[in-house]
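Coming up is one lone chain in structure tokens, specifically the form predicted on its own.
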Amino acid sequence: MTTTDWTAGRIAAAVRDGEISAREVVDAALARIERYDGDVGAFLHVEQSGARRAAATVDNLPAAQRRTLPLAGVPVAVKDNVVTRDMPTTAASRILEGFRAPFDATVVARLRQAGALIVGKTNLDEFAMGSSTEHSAFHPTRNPWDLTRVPGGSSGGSAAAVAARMVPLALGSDTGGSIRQPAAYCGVVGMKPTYGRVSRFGLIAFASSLDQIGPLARTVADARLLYRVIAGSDPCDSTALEGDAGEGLDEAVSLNGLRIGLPREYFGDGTDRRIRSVVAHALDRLESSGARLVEVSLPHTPYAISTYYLIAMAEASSNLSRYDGVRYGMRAGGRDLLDMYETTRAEGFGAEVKRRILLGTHALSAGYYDAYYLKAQKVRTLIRQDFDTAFLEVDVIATPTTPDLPFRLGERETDPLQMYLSDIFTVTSNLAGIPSLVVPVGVADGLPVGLQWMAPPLADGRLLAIAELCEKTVAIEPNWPLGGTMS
């Protein structure tokens, strides 16, 4: 057994007592992405200097320092769109090729604190617009499983260097489901905070009400580690809370009359036949463990997916208005000012954040902001009434993740609506504000499918408590072999 098998609990735990070096580790982590990245296009960027000389300064740590590192010598992968100071940070895009920021995003100054070592920078959808992380500007990523499909988005990167076990942690963003519909898509574990609880100073924004940085990793035991060091208040975030983020993380549940809301809106037809009889199998093993099934509506989820795609592309467009050419990344010649932003936009966003941002722009414009922007923020405060009055009921809310399975790579460029619908299950936590979190719970026709639980604001504790119950209920191997090249 090499490091690569390892959780990150595991490792920390080593490099603290003096079982292995960090050196070790990072040399064990890089030799795997330099073996197999070439097929599944994970990261952007690999920092393999930077990454032995942060494992050298943890070696030369004194024991009793060592000690104190929650993640001492532990690779991570960061998301592409969270800056850091030593790394290019692209966020996919052509418009920041190159583009290196003088500060660390608060995430990945508290990793370093924490004494992971930061391996690189992963791959995703352009801006993290997308499904399937094949909007990169760069190249596509694939999924671990299935070379020929996609491995989900925008953090596909992440989900991937997770999947082939490149890494066993890594940082990824959710603005309506990116983090736990790659999750899903790879058989990995993915956790959406409550909106609030990790500092998004640093993420470069997409949609700034819906973004929300979180972890990918293999078990839920290591996703609570990473959670545990990057949650908290920040200065730098005004819409970071205040409180102590740690609270609950220690909670102890039992599944022992747990009562599990299943939304009925969530069990329809339109989800595979596979996915809903993997699911069906995860839940009457926790029923028969002691948990209670109680059906519950959520009835206002058929207007979900259009009031997410509204209001995030409205958000969009105003974010990205700062990329002109003027302050950094690229800039295209022109004749004039105007010509120089028009070419710079034109040449640096790919299709895809082009679209968006035409939506979002029309969606603000004068005699469209009533009808579109005003109205989908009324039916996302109703969205949240609807949770608030189902966890009156239920303390937890079980639904699949996705309503199909990985699909292959290229079959859906030429629909995007298609594309949007794979989050059908997933917008609805950022809408709300609320901790969601997906834990693999099955294959089907040898692709991993995730069960998503959803849980009250600020019950982020209580969330990966009950999903490490499932996890071991369910008697799923986080070591699931991978598929195609990767076996």
The other form holds:
Amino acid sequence: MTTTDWTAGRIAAAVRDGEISAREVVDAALARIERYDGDVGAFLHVEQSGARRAAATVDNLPAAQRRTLPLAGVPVAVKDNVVTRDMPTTAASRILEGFRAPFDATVVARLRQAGALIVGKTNLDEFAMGSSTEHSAFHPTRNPWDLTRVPGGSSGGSAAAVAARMVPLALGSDTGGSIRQPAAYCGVVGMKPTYGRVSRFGLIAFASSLDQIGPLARTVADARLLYRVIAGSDPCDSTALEGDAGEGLDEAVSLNGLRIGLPREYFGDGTDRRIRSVVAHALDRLESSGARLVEVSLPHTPYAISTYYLIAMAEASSNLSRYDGVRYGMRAGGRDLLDMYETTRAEGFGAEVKRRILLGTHALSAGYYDAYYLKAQKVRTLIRQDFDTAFLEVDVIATPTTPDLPFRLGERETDPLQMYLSDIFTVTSNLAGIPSLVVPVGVADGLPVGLQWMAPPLADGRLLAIAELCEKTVAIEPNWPLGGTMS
Amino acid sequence: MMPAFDVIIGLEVHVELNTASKLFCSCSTQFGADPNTETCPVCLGMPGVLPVLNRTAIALAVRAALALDCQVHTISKFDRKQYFYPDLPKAYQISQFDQPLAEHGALTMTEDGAARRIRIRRIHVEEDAGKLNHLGERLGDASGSLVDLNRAGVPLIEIVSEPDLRSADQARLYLTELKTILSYLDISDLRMEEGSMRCDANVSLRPAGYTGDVEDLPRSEIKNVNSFRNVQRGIEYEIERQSNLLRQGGRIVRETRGFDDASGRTYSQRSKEEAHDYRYFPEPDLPPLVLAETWIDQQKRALPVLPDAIRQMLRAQGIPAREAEVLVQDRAAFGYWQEATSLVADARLVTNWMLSDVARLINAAGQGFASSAVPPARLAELLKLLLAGTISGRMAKEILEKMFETGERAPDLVQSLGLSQITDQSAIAAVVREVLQGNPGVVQDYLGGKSKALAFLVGQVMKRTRGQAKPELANAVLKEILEAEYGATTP
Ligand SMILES: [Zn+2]
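Since the structure above is the form predicted on its own, I would like to see how the form predicted in complex with its partner chain looks, so please show that one next.
Full assembly next; the chain just shown is listed first.
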């Protein structure tokens, strides 16, 4: 019996029924982390004692109470830009080295409430800025499928931990693809919910109007399980949506007659031939199972990358201003106030973060605001309208997730622009605020390929249902890396 | 020769709203707590926190906007005003930039008997910053600075006037009237010394013949002056300084100036070249603020009676303008007056007693009208005794002092001091007869036509009754007996 191969759903059921103890589950997870994380580097912090304490709490509950826990005894990894009361939270930045938050993020509180065992904090690109997890101030994370390659980013630690079966579930955050791109690179399911469906309270802000926390899992059912726990309104987040987040989560969907939109702007030559072929194969299977493939157009797609980076950097420059050495985290220099600010931020932030703060500050400066930020907001509206129009014709949209297969560590470090451009297929969901989910649909040259699904706002439940059909229809038997099979 | 300049003044007034909790978190707004004890992750700007708007603060701000005749917008939004300073935890202040809560208001003040309307450009809501306590004289040479974030996140409104003020006196009048109006709304403590009301003054001079926009004139902004008096002094100094400069052919630069209380001068703090670029942009953590038209109307209907209406009402009751102004400007005094006049109909009598004897006694005791040892109902009891003729005015003054001393009520004091007037005609008649018998010479004088003799006889009656006889009654009884029993003829 290897619980590390189990789905979260199976673990929770077994723990609820007392077939297995939470303690056994957490020990197995911690042992696997111990064995493989030296190579993978998915974690920035492993919380053995806290996880075991949480397991004991679950095990000691009266059975009747334990039976109500949706994530009873399920080990979960949390991206290190989500604050936790009993563990460090660094956002993979020197400037927050040693920082401990005095409170739990809303999603973390909900995990604990649901009986989950938080085993640690996963690596990311510093402040979630990057697509490779190489921009962590502490160490890079490697792709479990090929340790010479990146796991994607910025939620690379969470995706790698799930792919390496250290945990069945992990939380990521997605500002422009930071859950979905690593999910594709690591062959797991990753979901960015509708903006506002999941509370951002306790998520260290990168770009507030784009950030959204979401689940990473090995199956769509597990992603739904985690989503169900974390979604819902929150009095601490004014942008969290009211209403029933569970709505449509159990909706039955059929492939028969399902209109799948294929935006022509997403199927160009710029995408790696091997990805195109895996995606085409998956779409064929869906079509032969009754789905209708409909070509649609999202005409403002060419402006998405510049729009996204302008808004994201502008907001980031503001959100990261609070790291000034005055109240918490790192402080350096100190000849005078200005010296303290400058030295702290010069030494505390990495190169990519500084690049974005500078660009974002510039974009908001007097005389540039209208030309950059304001214009970007206008284009954002147009991009949202593109989707509104497309969803009049189709139920759901399917696209490749990334133009490229996972690249090798160091390969793109000198070319930030190339790195930015590779977010082309994922940033539009964030700009439009719509839910989007990546599900693995094949392997090319030993590397996983994910298909991205996008749905209208608030159709998170439908999106999950469609993705689950896709998962069943395009059955791939991934040869999970680092030994073992899925069960 | 005096070159002609028009003085152009606009005022920006910050008013701290007296909500129980801060604008974006649930921390207390209590003034004077130990440093950093009224803080939480949100107002400390910890990683991961988000603001949640305090709707009560909005209700208070809307009340101010409506009282100042502003148009309250059904949709406004919050923006981030960004700059680095240790008292600003997030390195941005959540404020309102291009879509403020309210605009296009006005305030009417009276200058030398004439009404003068000053337009209000806008009112917006924002959070306050914390405070730095410098260990040393100034930040520049301080050995260190301690940050206290208790005040960080306390709700403020900023009330921006149009540049309609033309003198330092007018500026002071405006501030006085503004404070008076706000004092009726229960939205702020309005204490300049505690920083719950703060004023910045923009001063520029418009040369004769200048036809451009006054906004384009170079101006100095006098920052954070701590009293109305000093706002006036600062502006006076600034008018003097700028006109001297212009007369000497100098150029005024746009700058921020501080005010030095001791010398009465302003000094340059920051020129336009060094001015901040605040990089305003919409606050993504807060949705737009949407207010229902019906709710705004409801707030408008719920406004209390405002100073202008009170002045009219006082005038209608025959209260002279000077007295009326004293009552209006001290809201507690007006409250006192209202309660007292609801019990004693003679509004002028109440006003006279309040503003002379009561005011003198509460001042001496270090009290205000709100905390007066003699509350309005007790004053009314006293004045009723006076109006009924039970006591004389002189007695009433004596009793009032005793009321302040002992806290006892007027009717009880009348009893215990034996101070009531003799109003029983037969009792007075007996005394009158004694007096007439004891002063035959004076009686003869009176009968012989010396009407002044009567005053002496009244005085004797008062003396015998130890002042308790009601003088008018003594007078009448004397005349009556002199006619009936001594054959006096009515003059
Ligand atoms: Zn607070």
